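Take a look at this single chain in structure tokens; it is the form predicted alone.
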Amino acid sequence: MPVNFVISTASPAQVKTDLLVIPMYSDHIFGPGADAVDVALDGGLSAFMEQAVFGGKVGEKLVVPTSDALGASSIVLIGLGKREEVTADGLRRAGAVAAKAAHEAVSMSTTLASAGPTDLDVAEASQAVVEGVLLGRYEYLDYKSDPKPSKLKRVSLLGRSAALRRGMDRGISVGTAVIWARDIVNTPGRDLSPAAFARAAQRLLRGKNVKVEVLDVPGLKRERLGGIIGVGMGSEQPPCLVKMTYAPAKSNATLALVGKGVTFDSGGLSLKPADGMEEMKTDEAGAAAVIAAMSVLKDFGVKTKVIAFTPMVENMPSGSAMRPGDVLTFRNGKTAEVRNTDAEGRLILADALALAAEAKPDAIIDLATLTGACMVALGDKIAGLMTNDNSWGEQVRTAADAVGEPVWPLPLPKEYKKLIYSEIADIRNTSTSRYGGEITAGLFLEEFVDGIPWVHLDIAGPSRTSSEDGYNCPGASGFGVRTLVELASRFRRPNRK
């Protein structure tokens, strides 16, 4: 059920709404709108806060009785901590808290978008709050026999400025895109074949100023995409590749996006153990993030040309599956010995990266749920960043930090290349060592970017969450969508060496 967002200039004390959400800072310092509410309650707000021992710390929430003195049926105070330390991501998280508090409310009004410090742009704050509300309200209920979705239908941002509305509109676009990515990744593998994934992408991008081309198996063979074909051979569901092009008038730079789209990963003949396979319906999170981000570029008026490639396969064991020891030939002519069929993501990304490099973009970024090794190194909340160009890597990291999607740089030491040396092919798809698996995966991918500034983001950890965490709920997180949109919106050509 969609939510209708509006801007309202009504006083917080008078606005007619089921739930009024007011921000508060540390040490009982009132946030925007609290003074008007306190006056309407004859000074009762401060007294109630003291009685309830509510100090406005980050994450605190307090329900306040209205005593029928307000237009709102109920009030919720949300703590933000010290005002000078409030960030856009803090407001995003507060928006999610508000949405969860409003689960049974039909309407909600809030002054959260005006609660940032003076150096936080109102549009940025508004966008963050709206994203937080949408993502905090998110529930995946498609397979519930008796779903009980949030009743929230209308959200009013209280205030008056063009920036407030501009941020609201952007927040709706981005939040909706992240929700689409979450839905895709949460879909069981039986119901999301590569072909179904490609059709979903076509539907999403219709009317978004994005040209979509789908390569089926004959097209993959014609384009010599041996990695995608090899991984897809074991499944009854044929592989495909989706190419997307956003080409605004008078663009003077080109950015290439690549996303791993394994709709289900059994490991192939190198079969995963049962407890390692349970969450492998989520192995297309990189491709989902790329496609979702492409859907937002028109709304944001992005001036950069953006091309995207998402290989889509199902990795299954069968009599026709690729075998350990097989050799695959990729788009750029390089060959790889398949030592482990469960290291399939890099095999399909190799073809997609080679296609991206042929287009001669100014920079490339790929997103993939690539290795468990990255989760061992960085945990499940931080993506690993690897790059062949430090200025490009820093640009990506800045974009990720700006939208609250943490990444951390990892090295690409050339001396580790010997670990992917093959006696019978150019390279092998797994390391000869049990250590440094994330690094050798990155070195494998680097072989296909033809020296173009490139960043690899391993999102295996943050692509899904196992519990309630801010604006994330158990299941897919949609990680990467916001980073890609921010990156495309502010893209600068990297300083080539």
Ligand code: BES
Contents of the next structure:
Amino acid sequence: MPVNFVISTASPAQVKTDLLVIPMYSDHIFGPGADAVDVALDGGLSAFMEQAVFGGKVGEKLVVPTSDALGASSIVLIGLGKREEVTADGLRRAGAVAAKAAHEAVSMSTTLASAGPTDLDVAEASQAVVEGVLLGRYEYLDYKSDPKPSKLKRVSLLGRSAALRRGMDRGISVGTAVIWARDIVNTPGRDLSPAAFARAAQRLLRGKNVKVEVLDVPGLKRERLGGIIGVGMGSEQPPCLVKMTYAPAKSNATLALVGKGVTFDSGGLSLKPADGMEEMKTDEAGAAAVIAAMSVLKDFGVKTKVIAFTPMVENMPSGSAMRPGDVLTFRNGKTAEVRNTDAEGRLILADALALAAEAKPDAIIDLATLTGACMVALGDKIAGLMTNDNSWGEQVRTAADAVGEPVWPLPLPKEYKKLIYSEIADIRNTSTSRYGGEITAGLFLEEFVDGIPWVHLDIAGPSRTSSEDGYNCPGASGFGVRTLVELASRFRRPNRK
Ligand code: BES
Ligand code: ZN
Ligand code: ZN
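Starting from the form predicted alone, produce the coordinates for the form predicted together with this ligand.
Expanding to the full complex; the earlier chain stays at the top.
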């Protein structure tokens, strides 16, 4: 059930709503709207805060009893910490707290979007709040026999600027896209075959100014995409590749997106142990983020041309599966010895990156749940960033930081290249060393980008959340969608070497 967002100029004390959400700063400093509420309650708000020892620190929440003096049936105060330290991500988190508090309320009104420091753009603030509300309200209930979804249907942002509305519209667009990605990634493997995933992409992108082409197995063979064919061979569900093109009039730069779309990763003949396989229905998070981001470009009026390639496969063991020791030939003619069929992500990305590079874009970014090693290095909240072009890497990092999706650079040292030399093919898909597995995976991918500025984000950690955390709930997070939208919106050609 979708939520309806509106801008309302009603006063916080009078607005007719089930739940009024008012922000507060540290040391009992009132946030926007609190004065009006306090006056209507004859000073009752200050007194109640005092009594309840509510200070307004980040994460604090307080339900305040109302009387007939207010239009709202109940009030919740949300602590934001020091005003000058409030960030867009802090507002996004507060939006999620508000949405969770409103689980049983049909309507909610809030001044949160005006609670940022003076130098935070109002549009950015309202976008963050709306994203937070949508993502905080999200629950994956498709397989519950008696689902009890949030009752929240109507959210009023209290205020009166055009920027508030602009941010709201953007927040709806991005939040809806992230939810789409989460739904895809949460879908059990049996119910999301590569073909079903491709169809879902086609449905999502209808009317979004994105041309969608799907290559089936004969198409993959014709285009010599030996990596995608090789990995897909073990499954009864045939692989495919989705190519997307967003081509606005008068664009003067091209950005290419690539995403790993493994709908289920059993490991193949190099079968994963049971506990390593439990979460592997989420191995298409990179492709889901790419497709979701494509759906937002039109709404944002993005001026850059954006092309995207998402290879979709199921990695299964069977009599027709690729074997350890097999050699695959990729789109760009390079060959790789498959040492371990569980290192399948790089095999399908190799073809997709080569296709992207052929189109000669100004820059490439790929997102992939690629290695457990990256989670060992950076934990499960931070994505690993590897690049062949530091200025492009910086651009990606700035975008990711701006939208609250943390990434951290890892090197691609030339001296590690020898770890992926093969005795019989050009390269091998696993390293000869036990260490630095995320780096050797990155070095493998670099072989396919033809020197074009490229960033690889290993999102194995942050694509899933294990426990409730801000606007993320257990399961898929939709990580990467916001970064990609931000990147495409502000794209600058990286400095050519
Ligand atoms: N999909 C996995 C990586 C992964 C692991 C994602 C844990 C999310 C959580 C990937 O295909 C994989 O299996 N990688 C192997 C590579 C190894 C065989 C070189 C890994 O990381 O163990
Ligand atoms: Zn794998
Ligand atoms: Zn995988």
